[in-house]
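As a starting point, one isolated chain is supplied in structure tokens, in the form predicted alone.
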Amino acid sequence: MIWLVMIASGLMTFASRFSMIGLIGNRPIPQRLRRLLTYTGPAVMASIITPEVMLSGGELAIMDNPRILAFIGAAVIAVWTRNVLATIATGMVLLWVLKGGVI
């Protein structure tokens, strides 16, 4: 049974990738679809980051959540500097300070 699941998963993965690369890969992408595809990256990042920031122990935690303030600080630095390393460092330092890491 496990082999059937593995083979089916592999075939579905191949089919989903082949549909975009093999079937329509040599055709020009319409401008509207190209514009819509630019939102894929931010949507994926938001779906990964939001639960990590907003949830604590599997429950929604808005009050007394240092992750939210660290995220806001990192987002401000990201917009201001457009520097990934500065954004990551700011978020890490803010989270550490807000959790009481400073002696």
Second form
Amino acid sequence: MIWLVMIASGLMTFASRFSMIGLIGNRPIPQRLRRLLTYTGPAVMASIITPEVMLSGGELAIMDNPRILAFIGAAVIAVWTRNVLATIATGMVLLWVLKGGVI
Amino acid sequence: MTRAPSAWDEFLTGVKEESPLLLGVVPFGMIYGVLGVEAGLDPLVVFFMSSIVFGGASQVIVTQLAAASAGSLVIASTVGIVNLRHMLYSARMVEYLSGLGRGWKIILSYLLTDEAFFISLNRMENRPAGPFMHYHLLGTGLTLWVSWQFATLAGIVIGEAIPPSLGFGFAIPLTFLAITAPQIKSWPAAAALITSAVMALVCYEMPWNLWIITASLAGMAAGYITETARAGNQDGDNKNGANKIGRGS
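Please give the other form, namely the form predicted together with its partner chain, since only the form predicted alone has been shown so far.
Below, the chain from earlier opens the complete complex, with every other chain and molecule after it.
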């Protein structure tokens, strides 16, 4: 089953990349659609990130949740350096420190 | 003056210009490998997804949703939404690739990831057109492809050795954060981000992991509406910009 899902996902990914180059060709995308598509990046990412950071076992966890502070620290580094590695390293180290140790 | 660069020149320039990005791409690929293994997926699935899907964000989402036992339809449609942005890349590239045969178009489309697109678009737009400029995209794309496969393999090997107690799952939101932060350059983009974040929390209880799609669409709509409202405020002589939101959308 997972293989089918994976192949379907691969086809979807290819289809979106091939759409204009191979199928529709050099015709302009309608202005409104273009504008809507511009925001897929931030919208999709935010929808995936937020529950990962803010929820704990399906419940909203603000207090006693080291991930929020670690994430904010990493966000500062992300905006400042725009460096993927530095962002991940900052977030992970902060998380471990705030949890009071690695294990 | 100078003659147009050869196919090999273009290819090598693409490889060279893509290389600095590997600093971010290789760790991302490794993290994906680690996460895939820790999510309980067959290492073969984790490895082959990197060539079958070949898209970091999509692969992490498939991994995450499969681990959460989401349905196939939900996984596929979520990946579909995540990939919509590639249509824009495809649209920007089409004028530079329109003279090529079908085989070239298929290969270059397959290689059209975020990182290859941005680097090669810079070459297409800012340097003189040449008969072999598509080799530049082949160069950036193949550089990424090869690195991505090796990074995935390394991640799978490392993942087998890392105990889950390290909380490595937190690397997913951090990776996405690093990808997204440079994109938040305008108020509409910020509106899309915030709306989607709030909606994701509100809709989290929805069945079949539908919260991702719902929140994403709401965020896209918020970005669109904000942009329309701001354009209305700037262009119109009517000071009440709020009226124009309805008209534009």
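Just so we're clear, the structure is a prediction, and the values are computed from it rather than from any experiment. In this text, rigid core is short for the largest set of C-alphas that superpose within 1.5 Å between two forms. Residue numbers count along the first chain shown, from 1.
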Q.
My question is whether Leu33 is one of the residues whose C-alpha shifts by 2 Å or more between the two forms, given a fit on the rigid core.
A. yes
